[in-house]
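Only one chain is included here, represented as structure tokens and corresponding to the form predicted on its own.
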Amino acid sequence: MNSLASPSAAPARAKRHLPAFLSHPSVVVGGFLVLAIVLMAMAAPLLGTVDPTRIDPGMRLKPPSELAWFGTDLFGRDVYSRAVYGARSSILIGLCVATAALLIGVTVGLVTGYFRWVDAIVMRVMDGLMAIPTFLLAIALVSLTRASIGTVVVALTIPEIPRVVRLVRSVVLTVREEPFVEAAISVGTSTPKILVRHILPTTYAPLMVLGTYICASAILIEAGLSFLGTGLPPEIPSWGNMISEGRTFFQVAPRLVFLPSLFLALTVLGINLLGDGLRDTLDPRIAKRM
């Protein structure tokens, strides 16, 4: 029986690819950037100088100083502290959207690819969702409800599900005709066990790559929504909110836009580099050429 059918095949493959991961420049650089941003988000109470939501009209638009390393914004809030705490919102939203989209998309994709009578119905629904631009759908969903982190996560997850479903479905359509799946069916293995133990492990590699892109896309779109005023509430520290509030004073105080933009760019760059490295390492054709 094919080694992919073994429950321990995925960890074994991961261990085999570990040296390649650690030697790939994109994985190393991207992993370092992502790890640094995650650690910054986790240690925000220690790294932040003051409460990022504290309003002090007397400190309005102050230049950088020992008390406020990157100065203060229109409401007297510390720019540095808000940027550090903003990492929490972005990382949380990116991870939640990627996790939710993968869990729902994998479940639907496995069922759709394995049962042909379900395929025609479900895929037409997925095609309809993919026909709507992600940004417009997210704006519409957020606008209909109260702005919050949960609302933004739901609004960004829905457009990503069809992409996961189509990926998993394409893998299942190929794998379900393999000899090890037919052997499992011939010995009376139940359908859920076939899907989970024999077919699901074959989707791990492409899903790891897709998950990184979904996470980066969610962080970027959330910043865009907050920039337009349809994302997170203004009182929640967010890189998009900071860029939106600082654009009015960009010529006078460009630091209001520079720091959150830098953190946003580094985070998305790190996640994309990590995804590119994973793709190059896990794809046998690319790995062979390298």
Second form
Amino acid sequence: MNSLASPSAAPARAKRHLPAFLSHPSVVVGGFLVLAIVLMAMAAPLLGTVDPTRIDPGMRLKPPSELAWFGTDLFGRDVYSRAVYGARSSILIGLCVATAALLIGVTVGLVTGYFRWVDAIVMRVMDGLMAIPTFLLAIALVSLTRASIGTVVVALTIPEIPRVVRLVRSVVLTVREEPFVEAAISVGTSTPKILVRHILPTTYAPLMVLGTYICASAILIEAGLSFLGTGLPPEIPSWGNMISEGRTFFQVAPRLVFLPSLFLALTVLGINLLGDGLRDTLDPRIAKRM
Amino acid sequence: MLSFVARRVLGLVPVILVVSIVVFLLLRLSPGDPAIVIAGDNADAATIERIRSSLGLDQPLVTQFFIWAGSLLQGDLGISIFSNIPVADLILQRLEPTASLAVTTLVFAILIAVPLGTIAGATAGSWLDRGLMLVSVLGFSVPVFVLGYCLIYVFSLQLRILPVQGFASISDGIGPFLSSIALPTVTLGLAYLVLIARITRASVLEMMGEDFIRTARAKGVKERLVVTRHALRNAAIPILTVIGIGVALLISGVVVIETVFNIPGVGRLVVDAILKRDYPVIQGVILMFSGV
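Could you drop in the structure for the form predicted together with the partner chain? We only have the form predicted on its own so far.
Let's see the whole complex now, leading with the same chain.
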């Protein structure tokens, strides 16, 4: 009977927030930016692009023209097409890392927050992971294997997990003492059911906010890795790869660096604004927990 | 107090242990075999085997870890597989540019962020406050290397007032040092600056609503002194905390920024080591940065 109460409570709360959500300027601007980039990534073949991997030695480092709107790069590839297609890798990586980090982090966080004896061990491991600078850990992880989207996702997910675990754990620690949890225990609800039906929904709001930040940070770190030459393989069009290849010719053709940089900055800006707006509207207290 | 310090220090032990196990496993389990790399293309199996045993790579993993951790405790970070120079020496050689950059960035960011954040917090809602919040979101969103290239473009290529890349030691004179480190400092410092400014603003703003501020105003303290002596001073703890946390942020930035500006520092060292799979160097640098 308790189990009936919480699922209906969650949508009700979401509905109440919906107007506040959409009227917040950060959410509107950020949401618009993110939507535009996602649409651009999905509709990439329709946006006047050519094959972003097509190499044309006769067209090397050409300035912008009607054929290539932002000119061509060292291998004669169309810069505009590569930048548009680059949105696909960034968004894919951002989403995958955020989803994976949230799923793993939530599972570990729920268990550690609820069972005190696991807590001490797991949190020490998490502290240790957090002590290693995110970027260095990701770089070291990605250098373990051949570069591919999969390895980059794994390498970016691992350093983000401790942040999720900490957040979920802190929510669980406060919620598990609440009367509704005690009530659930007293009527004999099984522990997994308490965790999933009663405690898990209280973490949704802060997790949504953290998820957007993880997504933004993953996109930034991927670009940084690719920039250093340790990220995605060079044949995959990605903003980091483009900046990395373009930097050699920066003095001759700064557009090679600037166009992907602009897309990258706008995407991350959009996601961050969205996150800030969600944080303000969903729960002002979240800001302090992070 | 003493027992508090002791407990905090003891609390660090498991963290350090976990960091060292992670760092050790991470790099020892990677597929690239340094023995084969060092032996070169034409080496026979016996040569590779000899190199492997001379590096201790033929020992069981647990033994390797204890040997490594044992020498670590004596301050021995091992020897670079490629250059045969002790890792500690390699790091020391590269420390000056990185340390200089870290210090100038800290000074730059704090000197600007704290006054800016304080004014914004004291005048919440003003144009300065709104402007700062806008810039701070931008500062979090623009990757350091992008910002770096923008600054190089404006100041080095268009205005031609600062060198494009490179590093001049402080022993080469204060002028060349400052002009070579100006752009990297601003680039690296911006994200850090907005982080500190944001926390300063929030923390001063919170203090401005306290009773003791009203009391101070009531007894006729000048508004400037109310803000600096009363609000800022009480807001100091979160600000100091975030300055500390932000150092981790700086480290990620340093690795990238040294590549952008071609600075021969520790960040460049670790990137090169990763590209060459030079385990001891990677381990040493990560441990050093995690220790910070």
